[in-house]
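Just the one chain here, laid out as structure tokens, in the form predicted alone.
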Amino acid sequence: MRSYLAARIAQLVLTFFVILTLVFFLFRLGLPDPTSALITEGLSQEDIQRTRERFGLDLPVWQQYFVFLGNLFTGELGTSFHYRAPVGFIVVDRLLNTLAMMLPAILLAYTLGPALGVQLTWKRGRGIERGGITLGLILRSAPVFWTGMLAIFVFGVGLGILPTSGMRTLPYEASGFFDKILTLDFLRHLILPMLVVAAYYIALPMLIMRNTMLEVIGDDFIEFCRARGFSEARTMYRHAARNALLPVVTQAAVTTGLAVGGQIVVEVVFSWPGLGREMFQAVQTSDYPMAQATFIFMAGMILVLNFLVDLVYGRLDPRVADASVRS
């Protein structure tokens, strides 16, 4: 298990070096001069080198490497261009708001659906299998911003039962992070973008799980668990469903690092003040610090989970890390 920890760091740690080597260049090839949504006409020469020289964009690029990697690495990701402030306190406000609205929809569907999928391997062949992968497809298929406007105008606008947009009910203060989510004001504006998230991704365990059940209950164990006289419900939740959740929890780890850049369609849908409608406007307004730190942070948040993901499957089967220490 050390060689397989081992190996495993350094790979992380060679895979991210690559990914930021790669969003740096590539951030130059696209954006040559990031400084341009800076300088506005009649700016004198003087002003415009003065404003390179504040960003460092006056020396070579192989320079402006080596004191992007020095920066990052102190934890100095830049000043956005549009807020005038930090990048570093912007990405995490905004990736707390993400993962406040998130976090509980992963939740939710990581909960439900592996269990609606052990329901269908159970009632296989009968109308509730049909029924379940029907909706589970619709609901994987329907694009979000459609199912978020739908849920807007039913329950916001017909109903009017729900808030359609942001965190909490302008105006409001909070003085930190814990007293803006901890209202039921909060909740009420969490509810609808919540259920939406939830909705798109319920199906894609419910589906896997129900896959890998149907090559699980095929199994001898399965077989024995009967034999010894245990209930259906006992075989398939507490040792079928247990031996079918390794995909699961894979999958789980990939769609958790994919939310910290927040669903970029639902937060704008919504309004929600997340990372990943933070990374749309810095594109939009050519914010270059702030687009490129938000990529790099959820990248590297992406690497860590699967990472931890690794260390699970290793811990659960042992064959795994022994087939990864030997390759």
Second form
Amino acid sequence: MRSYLAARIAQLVLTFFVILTLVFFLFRLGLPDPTSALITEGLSQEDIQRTRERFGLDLPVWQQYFVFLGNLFTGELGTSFHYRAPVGFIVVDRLLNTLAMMLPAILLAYTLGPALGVQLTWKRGRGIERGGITLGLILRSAPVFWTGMLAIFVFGVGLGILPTSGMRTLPYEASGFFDKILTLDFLRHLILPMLVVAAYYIALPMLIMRNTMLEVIGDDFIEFCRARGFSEARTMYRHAARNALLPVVTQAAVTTGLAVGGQIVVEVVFSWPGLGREMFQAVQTSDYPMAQATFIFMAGMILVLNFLVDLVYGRLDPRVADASVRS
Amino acid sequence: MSTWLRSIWRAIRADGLALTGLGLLLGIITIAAAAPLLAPHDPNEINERVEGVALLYDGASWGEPEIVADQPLNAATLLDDAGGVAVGEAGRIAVLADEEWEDAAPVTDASLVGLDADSSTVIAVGAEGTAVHGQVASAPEEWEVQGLDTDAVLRDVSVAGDEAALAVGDDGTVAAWDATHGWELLDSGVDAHLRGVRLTGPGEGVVVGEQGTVLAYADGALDPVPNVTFRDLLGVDVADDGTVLLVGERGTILRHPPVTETGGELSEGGALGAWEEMRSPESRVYEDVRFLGGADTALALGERGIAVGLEDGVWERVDTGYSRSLLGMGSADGRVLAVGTEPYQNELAAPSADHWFGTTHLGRDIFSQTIWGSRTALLVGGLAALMVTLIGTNIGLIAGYFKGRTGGLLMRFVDVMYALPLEAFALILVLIFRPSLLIVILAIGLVTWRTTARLIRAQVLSLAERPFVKAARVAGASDWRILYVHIMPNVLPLVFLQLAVAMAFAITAEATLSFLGLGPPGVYSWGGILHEARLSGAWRVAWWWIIPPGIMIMITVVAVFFIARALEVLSNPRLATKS
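Now that you have shown the form predicted alone, what about the form predicted in complex with its partner chain?
First the chain shown before, then all remaining chains and molecules of the complex.
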């Protein structure tokens, strides 16, 4: 187990390193001299010179690459062209905002989804199973930005009962992140985007649960449960579902990783000040340091969560770690 | 290959949902292929809308503009019994009776441009020398079309009692009518387009036209009035006391005092020599002018809804509450009926027979955009899915077969790909390059093959241990031959399944990226339509703008999902026996 962990960590670091390299050369390809954008912003010659020195822009590209890596390790992500402030703090704040929406949505989808999946298996062969699968596929086909627009149209514009943009009603004062989200106002803002994301995510755990359940209920121990006279509900939920949960847990972590960087559209539609929207705006305003930092954060989040999946998976199913170490 | 196609078809046929999906997908493909035929409008065309609008002034205030015909109205007249008539393009005749407008069935296709009524006679004139005669009391359907011996457009007509009328038109055309002889063309002696006429009696009146033409009319003869103005004159009216008002382009308003005061006759051109240019508050085109009762009050109307009223010798702006062109007017007892409109941009129109899905904020046809959008969806979705499957299958095959260093290296590469968020990656590509369909295809194709590669590899890993592979190796087959000839056919069901899944994903991804504005401008896609709707802000009112593209994305993706479900059974037969 320990060697498995070491191998996985080494792999994680290596992958992250490759991503950083990719990001560096992709950005240098697009913008050979990042200070050229600063000149138009009316920065003084001295400031530009200082920026050039900090990022080693007068050095050859391969040396710049090492300056870039060195800066990263000391937490120096650059200064946003747009905010004129260090990128790091802004990105962390936006990441927390994203998690404040995504985690409740994923929690909702991954508790309700598997339960529905069990129900579908229980009622297999009946109309309700067919209907549930069709509905699940339709929910998964509807683009999430579109359902978001519909939700805003119906609940925000039409009925006027829920706020449709931002995290809080402006203007507001909050001394910190938790001060910001531990309010009723935040919850009201959360409802629409959270439900839209949850509706999109719910189909996958439901369908995965159903597929695995179909395999599990053919196993001998289910027959044994029935033979012992357990109720169908107890057999389904306590015994079959437990054994079918593994792929769902995996998917939950993968989804969480992707959700951090993958739902730019939802944040854009609901004007949610998260990581994705920040990146979208950075691209629109050609704010290279910000775009670069948000991208690195997204990739990092995905990597870390995938890593955690493997660890949890290794715990839940020891065969995995065993096999990985041997291969 | 054909056996595989046959077994795919068998799997789809066995599944109702998959059959539905195949039908839907074929429908979308047909729509995409036949887009130029199916789209009723050019998706880029800024559609215009025309309609005839009437405004009533009751002597004190203006009523609401009312749409009374589906074509612009050019001329109007008010009748003594509070009724009114308006005529317009394509022979439109609208009748006002008991405060209700009725769009009567046209008796001619020709555009009607001029209209007047007196006593019981109504005459409308228009394109190709058309004259329509009617009785005030009779329904427009019974009015009679009389062709004049000219192709010129008749612009205005004035009726005096039931016995005489005078019509004027392009190229100096003048025609006189009387109850016994009918229409007769007169020689006006001018070539200019004549635009307005007013009779003060059966044989007496004033005619105006372009380039400052003014003619005095008397008993079949026309006498030019010299040196009035060089501007185009479009409207004329004569008050009961003989005062004459002329209006025209660039805010021209000319007044002539009653000729009787100077001892002359209106019918003598030379007698009209005391024109006074009046101060106009507007500099646009005045289309027509009418006295309201006496010679001291009058109203002139024109382009872009401008209206000016004469009071105490001064013209001042009047607010009619209408902003499009007023082309014609009629007055009686101080009341005014004004009609008009010009084609205007049909923006944010709700669904109608002409625009099934309504129009955008620029007046573009959403139905046509949606039809054209199917091409982008299938093109990008198909190409990206092919690219994903091609890369993913080959990497999966190689990584699964060459398990050692090669396989490990490839799988580390797959791990790197797993860390790339698609939308963010595409945003970066657009930041660095320019938005184009190629960038969208590349972004999807380069990032999402990771799942296919992983799944194919897993299956190849187990296949490589099977006896038939060992047998092939013993028989001396090379690694590549074993991989592509012996192993690959066995993963094909999974490849087809992944192709379907990749296609569904690629179509959604294309829509998502286009929604973020990463698609090229000018190419219609479903996501792009929604992008434009969001950008304009108008989608919060125009539900018809957001619903169709979303439904189309949903139908296409769901169709592919339905098909994928049948293919899943094909690649994993256990699912079929269990469910």
